[in-house]
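Take a look at this single chain, the form predicted alone, given in structure tokens.
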Amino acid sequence: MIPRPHIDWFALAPMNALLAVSAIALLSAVLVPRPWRKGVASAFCALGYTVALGFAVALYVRSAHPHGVVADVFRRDRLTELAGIIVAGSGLLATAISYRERWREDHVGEYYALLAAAGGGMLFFVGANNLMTLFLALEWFSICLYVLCAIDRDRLGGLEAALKYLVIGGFGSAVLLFGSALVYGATGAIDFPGIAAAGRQHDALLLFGLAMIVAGLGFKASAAPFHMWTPDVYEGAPTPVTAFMAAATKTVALVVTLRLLITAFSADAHVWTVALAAIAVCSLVIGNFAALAQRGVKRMLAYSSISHAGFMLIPIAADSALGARALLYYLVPYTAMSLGSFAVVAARERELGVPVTFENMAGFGWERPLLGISMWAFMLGFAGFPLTGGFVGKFYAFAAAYRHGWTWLVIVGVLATLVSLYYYLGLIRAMFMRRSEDLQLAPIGGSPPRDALLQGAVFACLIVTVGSFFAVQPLIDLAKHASSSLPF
């Protein structure tokens, strides 16, 4: 008899739920009549993310004692489940944002199938416990995102974005795979605990492999200098896809970076902490100064995403339990702010039928008060103002760096925040202090389209953005329990 590993099906339930609805949505593209196809596919996608969210919450509650799943290639612990909650919530909101998107609906069933499949790959990615599982899960959701960027064939910018993402993302994956091979050659292990137990921390081959793995993950996290694809892809992809990528992809990339470095390369912390601090500084400088010159809102948000990658790499570079808690807390309001801001951009695009710029956002705050006030809150949250979770997230990240002894990194972060005020407050000024009549703008059809699902998603993001400031302690407790899964 061949021994078979025990499989914890409950731990795999979130991924299986999304894979199941992905298959159903794909079948709906063939079996369901065209008038019903969009409603059926989107309903199943939303149902899948809702079920995955429920399973992730249940697993978080019942995963007080971490353990491996399927021969320890996948890790069931609270870190995996907290990241799963964020991804599932992001997918559910992205489904709502997508429903009224203006595009040809020839492939709407495939769109929701890929959206669900991408979420399943991300959930598997955050729980990866060896380098092979990590790479396979990375390719799983990356291929889905490549296709999603080009799903609207009438959008030339989307086709260009998909091609750039495919080429540069493929290069990043190749760098990650080559680095993994070097690590395996140096240690003879691919599982994270086995790499740490090999005790080869001074091996040049291992360090070179580690550098390539960090670079590969940097591509997915949109961290400079590995950010080249981000502005063009964020700008060219359909806005709901951009929202999902900005929130979910960055979340899983940073969580996996935290798990991998702490679990497998703790003995080399003196090397990778300095490297991450340098990458964080590059991201802060390039992201903020490049954003100053942007007039398109999506492109400005893309550079803002690069900047925030730098802010969230600071607590990882601190190499401490406090830093892990800071990152996990920061991800909650950041995800809400990213989804919400791109949802507001999607609403404006549907009104005007043209790319959204600072100029044509004039008067938007008065025309659409809910969306305008929400965008105002998201921009203040990105800038780190009080009464938003962004303030606590940045403060917590700086506290981790200060405790590590990197006062200079805190100073760089504060200066970067001051620079970012120019473009965040500039968008607020355009929405509330300029009149749309001055630009002679007219919505498509004469009046803004009603989109209850998008407005509901924006309102949910607003609640999380502001609520995370007032519910700091419960979220800190969640982050503390999740970070206890790591061997600090």
Given for the second form:
Amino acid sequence: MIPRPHIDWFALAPMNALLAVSAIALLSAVLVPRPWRKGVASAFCALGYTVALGFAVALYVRSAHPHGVVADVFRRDRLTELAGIIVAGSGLLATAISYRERWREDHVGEYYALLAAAGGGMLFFVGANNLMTLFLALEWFSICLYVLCAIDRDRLGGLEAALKYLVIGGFGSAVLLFGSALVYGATGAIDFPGIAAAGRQHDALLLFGLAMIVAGLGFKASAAPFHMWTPDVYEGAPTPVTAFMAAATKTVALVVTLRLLITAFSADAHVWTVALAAIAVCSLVIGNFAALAQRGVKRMLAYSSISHAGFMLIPIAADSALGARALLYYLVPYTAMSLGSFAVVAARERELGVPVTFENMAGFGWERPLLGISMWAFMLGFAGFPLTGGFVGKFYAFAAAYRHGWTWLVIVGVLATLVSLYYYLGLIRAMFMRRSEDLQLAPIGGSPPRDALLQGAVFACLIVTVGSFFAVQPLIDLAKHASSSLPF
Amino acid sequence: MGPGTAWYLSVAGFLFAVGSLGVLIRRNPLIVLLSLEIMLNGANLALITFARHLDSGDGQIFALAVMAVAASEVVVGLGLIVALNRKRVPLDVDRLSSLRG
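Having seen the form predicted alone, the form predicted in complex with the partner chain:
Complete assembly follows, chain above in first position.
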């Protein structure tokens, strides 16, 4: 009788649900007749994300005492589950946004299979408790995303974006891996608590490894100076995939950065807090100034996502429980705003059949009031206006930096916010204050039918964006319970 | 008694450096993928060196898992290159520039 380790299947249920529907969606690409294929595959994908969301909520409620799963490679705690809730929600909304995307539909089964599998990898990633799980889960969802970018083989832009993402993403992963090897060499452990417990003798080796790991995670979070792939990939990928990448990939990369630095490298905090602050300032400056020059809405949103990587690295750099709460709170409205804004871009793209620019957004706010008003709210949220969760998120992030004694970082953040007003408000102006009669539009085959799924998804994002302003206390409590599973 | 840990580490670092230079300066996507593999193999060698040096199995298992991942990553990369080639795009990353702004 071989002794078997005890495995907490409940903790693994969200990923397993997504993997199961991924397999079913992949089989449907072969077994289900073509007319029903899209319906079946997307329904299963949505079902998988719903089940994963349910399990993540149940696990959040029942994980007050954090513990390791499967020989401690994976952590079951409220931080994992809160990030899991955000990822599963993003995946569900991305499934809804994808449904009416105009592309050649001979790979629709594979699309939903990969979308579900990417979510599963992300759920594993956020719970990673050693460097091997971290690397494997990172590659798991990254490879799914590379293929998703190129799912529409007819579009050269998608293929080009996928190849760029693969090369630069692969480069980032290799840097992360080499860093992991150096940390392993310096400490003799690959699990986070072991790394934290090891003595610090080989300082150069360890710090070099730490720097490479932070750089590798920076590639995934698209923080400057590791951001160069972001605008091209966000522009070239199908818009629903971009929405999912912008929301979910950034969430998991930031949550894992937080967990790794706090649990494994708290003894080296004097080094990485400064490094993260530098990366944050770089992202804020490059993201905001480059966004000013953009005419394409997807590229503008890509640079805005780079600048938000900077905003959300500020609370991590503050290295405090307040910072962790600020990050976890901010992620909720941030994912809703990114998903929603890319969904609105997708809607306009489907109407026009051409890439969306500031010029051809003219009059959109009056033509589609729900989408227009939602986009207004998302832009104001990105800029940090009151009545949206973005305001509270930025406020908390700056409060964490101020408490850490970094007033200069707060000043940089506020200046970056002021610069960002120009392009966020510029998009609102383009939507509501330019007359669409001036525009030479060539709609593809008349006005498309109302897309109820996409509008529902955008409405849900609007509710989260605005609701997170009014429901601050419950969300902060959630974030507080989640951050209490980290050793501050 | 073979060469010491430091030698193996130097080779690993050299492989990693060669790979990263290749990714950064070569223009043929096939060679770029090859260079990515060299980077990952450099990291693998470092992992195995440390595993032997520390006499712990973690690094070896890690390296095995990385090999599987590297293979699947390059499969996706080659698939993308084939798809690009079918669209009669020249195999030169400098000329993949329909996305810019």
